Amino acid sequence: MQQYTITIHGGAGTILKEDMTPELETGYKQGLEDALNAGFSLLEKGGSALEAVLAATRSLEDCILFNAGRGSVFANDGSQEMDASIMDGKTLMAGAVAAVRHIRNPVELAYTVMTKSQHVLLIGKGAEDFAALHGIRTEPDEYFFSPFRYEQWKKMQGTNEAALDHNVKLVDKKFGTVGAAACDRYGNIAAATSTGGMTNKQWGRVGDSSIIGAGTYANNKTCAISCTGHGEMFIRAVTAYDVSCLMEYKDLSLQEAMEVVVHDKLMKIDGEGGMVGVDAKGNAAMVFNSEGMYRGIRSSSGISDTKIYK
């Protein structure tokens, strides 16, 4: 039996301690702890990395503080459109959904696309019809309503701007995405990512969270990665897959590859954000180029930690 590990994130960006109340900080820390508990408890029982990232991401979607699932931001038309993806490093199978509404746990739907269809990515009404066919749980608009998110959206109404998660002052950016990467005791790895996107987004905008290779990637030969940041830049940089390529073709370690992508390649195109990842030996890394990233890690070697600030 080898080391097993899970690492999670709940978004990155301009996250400063002076902007955080003690109550809110405690809430975020608890949300991260709950997700670590959900994923790591499965790894402890001999569960798969795929099961662990699914459980951890689902837990983060259920926490109204994070911009995914229940806490998703409002789009331009007042709806909440969500994106998610999941990938199995053992088989290279993947599933994703984009621009779905009323789905309680979009990552669950992404997993079902992977396991119950011949496709990788389903969007909009087609994805919702597929969800209904497979009994995926839905919720009414009231479930997704957060006064905090609603006030953000109201401030943006009447503009053509879209804001990145928490703060509608565009100079103070936060990138709301959640995700997880895990390695199980058998050396298999997996990753999952989920988001509510950008406040006041228009025209069916889709970010990197549902794009395999950009926001999510997993391959037992290299790494499992889940990203959070300005999605357009992460798509252009094919960010998650680039980490894998640096490991496979340049023989970099997980930490080294993530540092190159986050602090060099992304920075050159003004790509702000971060990522969490694991390799098939249970090593983990959490790298970001912003002021903060909600993040956590737990390992069978005894490591257990949650952090918010730089």
Ligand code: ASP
Second form
Amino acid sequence: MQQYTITIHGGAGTILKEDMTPELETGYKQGLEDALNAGFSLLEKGGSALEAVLAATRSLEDCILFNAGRGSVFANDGSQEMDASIMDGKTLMAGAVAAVRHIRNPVELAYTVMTKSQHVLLIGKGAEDFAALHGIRTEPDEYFFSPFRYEQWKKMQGTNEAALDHNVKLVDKKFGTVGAAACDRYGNIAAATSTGGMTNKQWGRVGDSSIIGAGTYANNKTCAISCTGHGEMFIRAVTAYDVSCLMEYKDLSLQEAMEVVVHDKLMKIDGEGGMVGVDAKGNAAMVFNSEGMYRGIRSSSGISDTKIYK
Ligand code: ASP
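Since the structure above is the form predicted on its own, I would like to see how the form predicted in complex with this ligand looks, so please show that one next.
Complete assembly follows, chain above in first position.
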């Protein structure tokens, strides 16, 4: 019988148990559980992988703890610019947005670009105008504001550095680009990713999360992948697509291909981070080269789990 599965992440980085409070840990776990519920309940009802990754990613965007949608990090001008993408492994259709402000759920806008435009990637003001045209929900600055993210940015403001959340030295560390990959009961797969990017990034900077092939990729023939980590390296390594290539051209399994890319190829260029993925048989894998990665999996085979540390 075709197995259906969803796997999600909420960012990778130097996530250490000693830096976490029990309350925060519970909050993160709850955020992951909520997202698994949102995605998996659709798969159970016969929904598509595409619908499942959209719902799971939207749920993670709504959780202020994660660096996507509400709670996104700040760019060097104090704005919150977000990137997101989604891809359907059945049709190879894809949609993405970059450097958008005030969009409540950037992944929904990416989905709308995929389904209602002739394009794959819209950016900035053009993407926001397109959102308005299609009734995509926006919110004021206050909605996205998190005191913690603001403090992180204040520590870096005026420097030339941009950092993954974990490089900002704070007692109360938080991380969190989000994403999901799913396989439905028809053997179709899909992936989605959403982020606020890197703290104190140059405004206008676009990371891997909105680049199809880098942060997100899906193809029924091979795999559906969502990445998190230092975006510049993930773009240079064409990370998500490379996993697909290793499966297609070298016949590696999902797990094997992800390990080559994360532990070998990315490491060689100091690309810290990880990824989650599925194949069309419903196998899932979660691989990272950092201290931790917020992650979760649920499958029709009975597996259900959320994890944070190594
Ligand atoms: N990959 C994201 C970016 O570079 C950051 C992250 O994964 O936390 O924009």
